[in-house]
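Below, in structure tokens: the form predicted on its own, a single chain.
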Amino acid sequence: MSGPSTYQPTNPALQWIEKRLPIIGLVHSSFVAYPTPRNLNYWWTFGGILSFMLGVQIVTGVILAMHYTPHVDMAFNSVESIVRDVNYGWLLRYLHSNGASMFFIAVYIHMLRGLYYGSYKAPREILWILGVIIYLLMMATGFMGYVLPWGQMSFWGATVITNLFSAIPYVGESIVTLLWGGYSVGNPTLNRFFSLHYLLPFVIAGVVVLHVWALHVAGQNNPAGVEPKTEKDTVPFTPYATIKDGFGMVCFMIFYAWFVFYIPNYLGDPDNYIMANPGVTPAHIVPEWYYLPFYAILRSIPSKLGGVIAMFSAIIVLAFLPWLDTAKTKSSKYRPLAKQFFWMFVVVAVLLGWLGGKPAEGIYIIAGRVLTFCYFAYFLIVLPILSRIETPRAIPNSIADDVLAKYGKKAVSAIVALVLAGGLMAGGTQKAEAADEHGGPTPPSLSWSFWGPVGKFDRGALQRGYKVYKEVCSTCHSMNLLHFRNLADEGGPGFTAAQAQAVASEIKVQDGPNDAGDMFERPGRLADPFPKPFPNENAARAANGGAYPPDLSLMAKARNYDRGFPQFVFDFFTQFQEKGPNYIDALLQGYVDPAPKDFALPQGAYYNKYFPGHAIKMPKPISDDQVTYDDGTPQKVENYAKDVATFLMWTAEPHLEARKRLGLQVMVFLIIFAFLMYFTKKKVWANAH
């Protein structure tokens, strides 16, 4: 519908520019004066949306990427380097990690307004089979990002998501040993993922041109599902689809927002913050929450060569949707039938994707496998059938004659509801995971001083905390991400530059070669880690009854539990994320000796009623009186673990301060700009009506 341009610019720079490469024109015919049809509802704004969060994943993408390194033993930790490290290294980290999630949202919803407005019928069939192929490398690009921070999860998703493939008859083995580099996932597979990770973000934007491109030609569906028949039907791109797409993406950056400033790990798997180890299998191996539905379904097929093919149709069947549904009539909403099987596919949809977190056992296999086949006979049965035996409702002559207005609300909440639906998937099927594991009661939920949206840490307690790390948990746990300059860091336990150097020099770092090629000992400085409790893992085990005491940096965060419905769905409101502190705290007094007497403990282990399977092999850590606290704070274990686990949050996050008081700046301006959108939208959108 973009044809020859008539633009004609004024300036004789430009018009010399415009005779020899008319992209000024193109632009103009394309984004300004490209007709639009006037009932467009809000549905509409995710292009757009998805458009600008593909803008701000390859940003941040680059940006990672340059201090990222793709390495077995370095990847994990520069990830983190670059959160602690770099300036503003974790907002460039947070946007890119829940900037997925976010694609992944709208683009769902995007494809969920074709599938009910019909906008896969011609003559837009290339326009939705370019968009399934967007998709497609989506999924791709989104997995092996997913692998490069090299936690725990990142590995072993990779290792079973890259051995499906050795299903595939005479060739799958070589499939994945070429996707590994070698004979396991290793160096070789991080580099690959790395290159192609890097690589398909840029060829997912040449086909989103190609995707605008066939949009341009065969025009925009629209609510009512006909064509625009005169200029009443369309308005002009610019201002009245710009401003109007400007207000949902502002609406959309508002949610978005919440979860990089205040819930920024609510979507991921904290078994990623621990580095990923090839002898250590996680209890359930979940991909994220965008995956689940066809995780689901590949879980439900008996045959792993069955179940690999059932995966990637649920995904392929979507590119024969044109000559599925061979309705004239395209929107379901004049489609009584359609409407209502296609929300019954909706339900079916978030129904697959939270199996997908669960136990591939018992109920939830078969209820997968009744789902399974429920989303193919929406495509494969319910489709073609209504196409021949519906009736549907008489649609409106034109455009013009489709009223706007009872529509816009009825989207708006549709979204809303959609946006929750996902987000009780995602939360749900995560919390389920932790809830498999724990096996114990739910630690109580305590008063944190860094809650809320101005939460902040309590200074004494970081530095009571940091007394209790250094004299009881330090002879066992290292700290391997934190350097003694980062207790006077601000947001931190408040150490002047001169006490936490009089903090380093308590201990001795062995340095060299001097100038003889002699090494020597010296006093620590702030630039130095915090030292080591034993030389290597295997002096560690030895000393520990077998077991290896895990690093301390990111524990709050690496730890978890089910909170339960509802209140994982509050948390999302509330920013809750202190169930990592509440798990510390409630571990180090849940030691109960002696152990009930229906539970077998093993040799050398100690029950506790928080720790998943209740045995650990750490005796009880804190007894009262033990550390000696200078400010008059009871020494009493209850506040041991208080502290410790304040400190322990603050080495898992610590610019928390930083991150929120910049996300109440970012949602002052968002939430006032979003008025004053709204209220321009409505100036503009009044002379069109």
Contents of the next structure:
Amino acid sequence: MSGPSTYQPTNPALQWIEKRLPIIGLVHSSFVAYPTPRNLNYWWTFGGILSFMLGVQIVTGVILAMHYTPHVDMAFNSVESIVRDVNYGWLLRYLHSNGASMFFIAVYIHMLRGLYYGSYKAPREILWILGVIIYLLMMATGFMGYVLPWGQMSFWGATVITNLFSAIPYVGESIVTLLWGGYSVGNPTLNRFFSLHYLLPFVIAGVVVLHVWALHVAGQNNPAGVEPKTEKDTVPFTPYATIKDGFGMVCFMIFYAWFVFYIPNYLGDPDNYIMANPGVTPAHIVPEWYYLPFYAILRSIPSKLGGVIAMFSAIIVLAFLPWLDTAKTKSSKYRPLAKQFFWMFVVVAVLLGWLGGKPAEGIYIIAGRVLTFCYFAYFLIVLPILSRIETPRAIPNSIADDVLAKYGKKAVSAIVALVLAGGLMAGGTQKAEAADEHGGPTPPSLSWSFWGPVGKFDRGALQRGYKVYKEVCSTCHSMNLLHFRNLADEGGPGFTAAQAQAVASEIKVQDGPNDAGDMFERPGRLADPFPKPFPNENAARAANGGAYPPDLSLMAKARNYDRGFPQFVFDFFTQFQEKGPNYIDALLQGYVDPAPKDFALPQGAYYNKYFPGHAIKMPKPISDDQVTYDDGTPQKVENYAKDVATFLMWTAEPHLEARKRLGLQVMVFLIIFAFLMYFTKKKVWANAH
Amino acid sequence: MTTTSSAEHTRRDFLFVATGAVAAVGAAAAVWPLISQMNPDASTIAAGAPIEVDLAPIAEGQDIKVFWRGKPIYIMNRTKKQIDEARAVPVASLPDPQTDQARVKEGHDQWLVVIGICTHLGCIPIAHEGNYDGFFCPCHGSQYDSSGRIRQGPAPLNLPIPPYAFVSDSKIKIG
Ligand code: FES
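In place of the form predicted on its own, output the structure of the form predicted together with its partner chain.
Following is the full complex, with the preceding chain placed first.
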């Protein structure tokens, strides 16, 4: 994209095209002949990774839109039917939802790389500002995408974020009404968010083209921060940068696949597996992780308008960076002070993110204010002052000199990183075991057959769990997302189609109207959903002392308890995803009668050790010998609880086995591919050294 | 060029080819879910299960239209006259030769069960219209006889027969 191309195709057909539309020359000059500094490190591969992620998000997004229904009554269930019924729907959905997080991880690394190596300095100011615009667009897109599944967090996130605009004096309220298309977040809001969520990625793609254009005009920055002078300083983009970016991309894909196949809900909020309810706010509203630092800044300012201004300024300030930091030396490698402050800034940003996920109370508020000050101080005080007082170290004469100077240092840092990751992993396993012994108010971590990379459901437990559900739970709780046909699904309780049909025909389903206009009853079919215990919510409340027994379909993914820091870091390595079943199991065994003396139990409630707040409206649902087990398993509450928790894990994640099976294949493939790419990259680069 | 360097060359070429091949396999495998998701999903397949239809309310000379897998199915209780007409025509003279006997179930000769989708371009023909006591398609004027066979117009084939069977004398199961 820089200047007229000198590329001349030899093929006459291509020449004919080239004369009329010099597109091959454009591609050739931008992605083949384009000279890239030869000293780029792996932090520079994130640009390519980001383009790849944008592509993944657009492709999976377009496909999800083929199956999604943007309507308040149907959105939640349509997402669930994508995951349950559409071929590979679970894969596409998890690729898209985790893809958003991967996109942000990559963009944060990309931005910090720019910050560290001074990539925003002349002549790359516009390149940098275009990047900030892309980042803003990404935030808007990510936010609107999060609203679409129409879970509790979707709804309340939408409410809270759109209400930010109500802080604007005089016109705030009208703007919010305009955004909503109503007097609260509702169907018009969902529809416009869907439309915009589909549009914005293409706008991002457009700005990315400008970003790449500006990049190819100004040329890439590099770790030394000196501009290329001679031909010795650069290598052609293809094959050198392509293969290196390719290797970086494959490594990133392994990381991505780890989330998609093994811990797909690790970064999500369990509350979003509960359908949006405008009448109930979740106890603790948190945005997606990638907004947390800004959310923390918002909350740390004790004024509505001030908080909103601070939050937006925290992003906008980035655009002014080229003029805040006027130091001549680009790379922090040669700026001893700037380097230290850079790492302090990273710590401040991470801590702000951590605070954003904490309740806004006590010490957290103070810490939030201090860190907010530090965040702005870095840009507005530290960088301007440093550019005036700091004496930088001598920068290398040329890129070629830089390459010669540090050849061979890379391997050492890679080994250090590997050892660190390994240590973390080992630490993770130990911690997980330690947590087993410690019960208390957090549910004990049980061992589940479906845990881990090759986990599978225990068929016997699923069948027993179904029996318990059918004889006990189903008298009060609905199971809206399950159909009789699911009982015969692969990876499920292992019923044959005939057995599932027999179960279905035990119930009567209302159908009709027939020719005479009357409703009639017929035996259930495989395609019918599980029967509901009550015709509607009011009937359910009336029969249950005012409490509404929640639907159980997604219960095992919708319940949560705090694992705390650093436990949640280890959970990443140990693939811990079993909070829901642990909680269900603990809850069913957690009834204490009579309640502890000092606890004031409300009328009509029961004391449960594990229920948040301890006063639960559900009476102890099951006791020993209540359900007959035919396979000799002891008829103890302990076993009932574990079996029903297993069953509910299956109803919440019916394709768990398929996911882990495919995950293993993908992992093996990607690791082999990564090795091949690594050696190919080495061979290609051997010529350049 | 020495032998070692040419061996080095082959090894390098092999590496490049292997990497390229693995990349191609990966890309092809990644496309599969993206295509496969377009096929009918599990709920659509389950909803396409066989249905039972009670024939008792359909009087002679009457017809009903039921839906199976989203397709209209005509069930026609034919009169003696309609059956005779359908059997009188010389099969060889038809555009899509087929006997009437081959299009109904033996012993239930009065029942014609056809998918009511014109074999021209998919419009729905109207029953009991046209020159052949059968169906007439308003879109481009195809005419089907009382056995649902194409007699005149642009449609190339007879109206297809869905898979069905008689469960009892007055009940069929389609699918
Ligand atoms: S569609 Fe029936 S005649 Fe063309």
